[in-house]
Structures are given as structure tokens and as C-alpha cells.
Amino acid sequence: MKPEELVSRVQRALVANGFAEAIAAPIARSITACERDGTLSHGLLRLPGFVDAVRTGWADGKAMPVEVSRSPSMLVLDAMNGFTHYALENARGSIMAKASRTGSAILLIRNAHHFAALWPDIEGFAREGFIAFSCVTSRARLTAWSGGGPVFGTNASAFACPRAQGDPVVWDQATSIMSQGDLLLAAKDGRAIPLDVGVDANGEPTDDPNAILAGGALHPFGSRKGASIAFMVEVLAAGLSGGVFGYESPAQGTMPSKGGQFVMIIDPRRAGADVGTRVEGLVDAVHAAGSPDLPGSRRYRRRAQAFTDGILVSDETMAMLDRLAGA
């Protein structure tokens, strides 16, 4: 299936399930640029929790964002109960501006949900000639120092930066041992993981991923040193924004958390540095060290592939499709 034909398909699921359709085409993007890209844990296998979210009300799929206030290097904006997505795409051109003004420039996003990836959301950015960072929260699922309960999110965070040459450098990661997304994986197929991601519920050691999702926590990456990015993570896009911090975010499930969102970019024009090409010095760096790949290649390679084979999509999951969309 062509990227585009997806897009469509994914944005009429949604419209037909109580989303505004200037709403729903930019998770729609974002849903199928996973999906084109090889980050399953955050494409299709996310839609049914984003359906889930509008028909419980427990998210607003037609909320418009509110500005909360404005500074020459700052924007906070209410998502009224809303989708982080629609929030950042209205105030994408406003923060570049901004930051090509000032230097650099901070979107927060309150009382918001992202359920998402969030390359997609920065990966432009850098197109564009900016570095740029992002990091959300989400309901508490990870534990803090030595605990051994859930108390901080997964609480993922990205970069991005441009280069002289090629694509964009751009990670994505949480601050788990294993995403929740790749947790939801692991339990749609059925499959064990490590006994050093989690815990269930009691606090004991589980290899079943559904034990972590009902009531257990995860491990952050790193022990300690994971769960103070996690903390500081909380801070920025719940602290910051005015958003609600993990363990104040009610638990519903495997729909998506509402918290907040930090997005700060640069203007390395402004700082008088030609980035791109001191960056493609240190890329040719980690290439003579060893290290084949970069943080995104292997999306970059899978979207090539795509674009010229189209995107695989199951029969099962087709059948999902047209049954959201109400064919």
C-alpha cells in the first residue's frame, strides 16, 4: 500500500470515530510514517487506543488547543484534553520563528495526549536546519531509585540534528528498558521478555508482558541513571507545562496517558556554527570507529524501501482498518 493510500485510510478511522478531521491527519501522518518506517510499536498497533480514548471520552478528538501564554522565545499552549499532535503543528511555524529571532525557542503542551513516537514529531526540525529536542510524559509505569513500584513514566525523549550531507541524525528512546510500545508488542504476539524489564504487580520479576501492563512497573534503562532522566523528563513536560506528572495521570489502560509535552529547538545561524557540516565530521568519526549505522538509519533505509514497494499491511489488520472506519 502506497504511504499516502495509508495515511488516508488511518485519517478516516479516526474521523469516523469522532475525530476532527484537521486532528486526525496529523496522527494519521504520524501513525503511518511508524508504520512506513519499521517502528511498529507505534503505528497501526497504536490506532485502536487512540479510537478508544475519543469513544470513552476520556480524550477530546475535537478539542483546539488554547495559548496559555507567549514570551520572544517561548509559547505555552492548553490542549484542552486534546492530541499533542495537532498542538505542535499549529505552533511549528511560530517556534521557528521564534527561534530564528532569539536563538532558540520551548513549546509546552499541557493537559494533553500523545500516544506516539516522537521522531515524527522533530525529525522536520532538523530538515529545516535546527537541532531540536522533545521529551513527554505518560502515566506512571516506571520505577524510580532502587523502588519497586511505578511511580515515574516511560517518559520518552528524542533529538535531532542536521547534517551537511544525508538525512538527518535523530534518536528516539524511553527511558525503560523496553518502550511500552514494544511491551503492547510483545503481548499482541504472545511473546516473553527479559525478566530484567519488569515487574508484576507484587513486584516480582515477570517475563509476561501483560503482568507489567496490569498494575506492574518497568525498569528504567541504566538503573539509576535511567530514572533520573525519567525525573528529569517529569519536570520539563509536566512540571514546566503545567501538565500532570505520572503518577497523577489515572490509569485507563493501555489508551493513552494525558500529560504534557517539551519541545525546545536551536538555531545553530544564530550561534554563527555550521552544524551540518561539523556533525558529518563526527558522523565520519563513528563510521571509522566501527560503527556502521547511526541513530535512524535503519527508518531512513525502510523508508526508501517503502516508497518504492509500498507499505505491507496484514489482512488482519486491513479487516481493523475498514471496521474503524465503519466499511
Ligand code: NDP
The other form holds:
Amino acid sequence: MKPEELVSRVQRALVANGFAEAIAAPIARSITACERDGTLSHGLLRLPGFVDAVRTGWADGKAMPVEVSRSPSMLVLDAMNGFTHYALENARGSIMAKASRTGSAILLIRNAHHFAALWPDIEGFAREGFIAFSCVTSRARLTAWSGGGPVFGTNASAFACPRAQGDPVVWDQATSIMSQGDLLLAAKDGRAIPLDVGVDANGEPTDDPNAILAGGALHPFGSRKGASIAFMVEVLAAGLSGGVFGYESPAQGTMPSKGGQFVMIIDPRRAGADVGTRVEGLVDAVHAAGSPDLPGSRRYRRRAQAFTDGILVSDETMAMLDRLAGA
Ligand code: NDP
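Beyond the form predicted on its own, can we have the form predicted together with the named molecule?
What follows is the entire complex, opening with the chain shown before.
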């Protein structure tokens, strides 16, 4: 299927289930971008979750973001229990203008749901020449420094920088050793997971993804170092934005969390830095040291292929799209 056709099918499914057209559009683009680039943990797999969140009244699919405050380098929005996508899309021009004037700008979104991938939110900034960093909180799913029960969210963070030649370098990762999306995929496929990924509700190591989903917890990547990153994300995306911390989130089951998003962009032109050219040198060194791929490069290859061959959508997924669109 052509990417643009999938965008409109996803948008139709969302609108049929209580989303306003304008709100549905950027969510449909994000889901399609993930499916197109092979980020399957955050593609069509997530569509029923978005729909359920609005159908059950957990999230508001028609909520318009409200401005809380602004300064020369900061914009704070309340998503009013909606999704971050529309708020971010609408604020994009404004924060780029701020960063161009002052050198950097921060966007904070509170009272919002985000359970998509982060890279679609920031790749565009790097294409406009900015360095970008974003992070989001989610409900408690992650153990802290010494293990125990869940206290932090899986707290995705992502970074993007421009290159003088070629597509931006964009990394995007959960703070958990395995993302919740990959956990859901393993549960769906009935696959066992490595024992160091997480614990069950009794704090015991388990290879059963369902045991982690049913009240257990994931471990942070890199042990205590990942726990520190998760803590930082809680402070930036929840403490600073006015969203709820992972441990405060009332989210249940597969519902998205009511948290916050932090986005910071830097204009390297204000620093007099030719970052794109400097990054090329760094990339050359990475390749010379033996790493053929950069974060994002495998996605770009899949993207190019999807534009040529289309996106493969299974019959089961097509049936799901049709069912949701007819609701
Ligand atoms: P992965 O472990 O799959 O990937 C992490 C990063 O490593 C990616 O940027 C990936 O690049 C890069 N990478 C992987 N392999 C290589 C390689 N061989 N060479 C170079 N780079 C490589 O990500 P996670 O499972 O941790 O996260 C998956 C998704 O889950 C993310 O999109 C994240 O935003 C999302 N998420 C969302 C949350 C939310 O609340 N909204 C919470 C937690 C996670 P590439 O992109 O090219 O694969």
C-alpha cells in the first residue's frame, strides 16, 4: 500500500472513533511513518490503543491544546487530555522561530498522551538545520537504581542532528531494556523474552512478557545508568511540563499515560557552528571504526523501499483497519 493511502485509512479509522480530523491527521502520519520505516512496535499495532483510549473516554480525541505561557525561548501548552501530536505540530513553526532568534527553544506539553515513537516528532527539526532532543513520560513500568517495583515510565528519549550530506542522524529509544511496544509484540507472538528484561509482580525474574505486563516491571537499560536517565526524563517531561510522574499516572492496561513531553531545539547557526559538516567527520570516524549503520539509517533504507514497493499490510491488519473505519 502507498504510504499516503495508509495515512488516509488510519485517519479515517481514528475519525470514525471520535477523533477530530485535525487531531487524527498527525497521529495517522506518525503511525504510518513507523509502519513505513519498520518501527513496528509503534505502527499499526498501536492504532487499537489510540481508538480505545478515546472510545472509553480516557483521552479526548477532539481536545485543542491551550497555551499556558510563553517567553522568548519557551512555550508551554496544555493538551487538555488530548494527544501531543497536534500540539507539537501546531507549535513547530513557533519554536523554530524562537530558536532562530535566541539560539534555542523549549516546548513543554502537559496533560497529554503520547504512546507513539518519538523520532517522527523530531526528525523534521534536523531537516531544518536544528539539533533536537525530546523525551516523554509514561506510566510506571520501570524499576529504579536498585530494582524493586515499577516507579519510572519507560520514558523514551530521542535526539536528532543534521548532516551536511545525507539524512539526519536520529536516535530514539526507551529507557527500559526492552520497549513496552516490543514487550507487547512478544506477548502477541507468544515469544519468551530474556530473563534480564524484567520481573513479575512478585519481583522475580521472568521470561514471560505477560507476567511483566500484569503488574511486573521492566529494568532500565544499562542498569543504574539507565535509571538515572529515566529520572531525568521524569523531571524534564513531567516535573517541568506540569505532567504527572510515572508513579502518579492513573493509566491502566494498555491505555496511554497522561504525562508530558519535553522538546528542546538548538539552532547551530546562532553558535556560528557548521554542525552538519562536523557531524560528517564524526560519521566517517564511526564507519572507519567498524559500525556500518547509524541510528536511523536502517529506517531510511526501509523508507526508500516503502516508497518504491509500498508498505506491506497483512490481511489481518487490513481487516482491523476496515473494522475500525466502519465503527
Ligand atoms: P531500539 O532498541 O530498537 O533502538 C534504539 C536506537 O538504536 C534506535 O535509534 C535505533 O535506530 C538504534 N539502533 C539499533 N540498532 C542499531 C545499529 N545496528 N546501528 C546503529 N543504530 C542502531 O529502540 P527501543 O526498543 O528502545 O524503542 C522503540 C521505540 O519505542 C522508540 O521509537 C521509542 O520512542 C518508543 N517508545 C515510546 C514510549 C512512549 O511513551 N511514547 C515509551 C518508550 C519507548 P533505528 O531507529 O534506525 O532503528
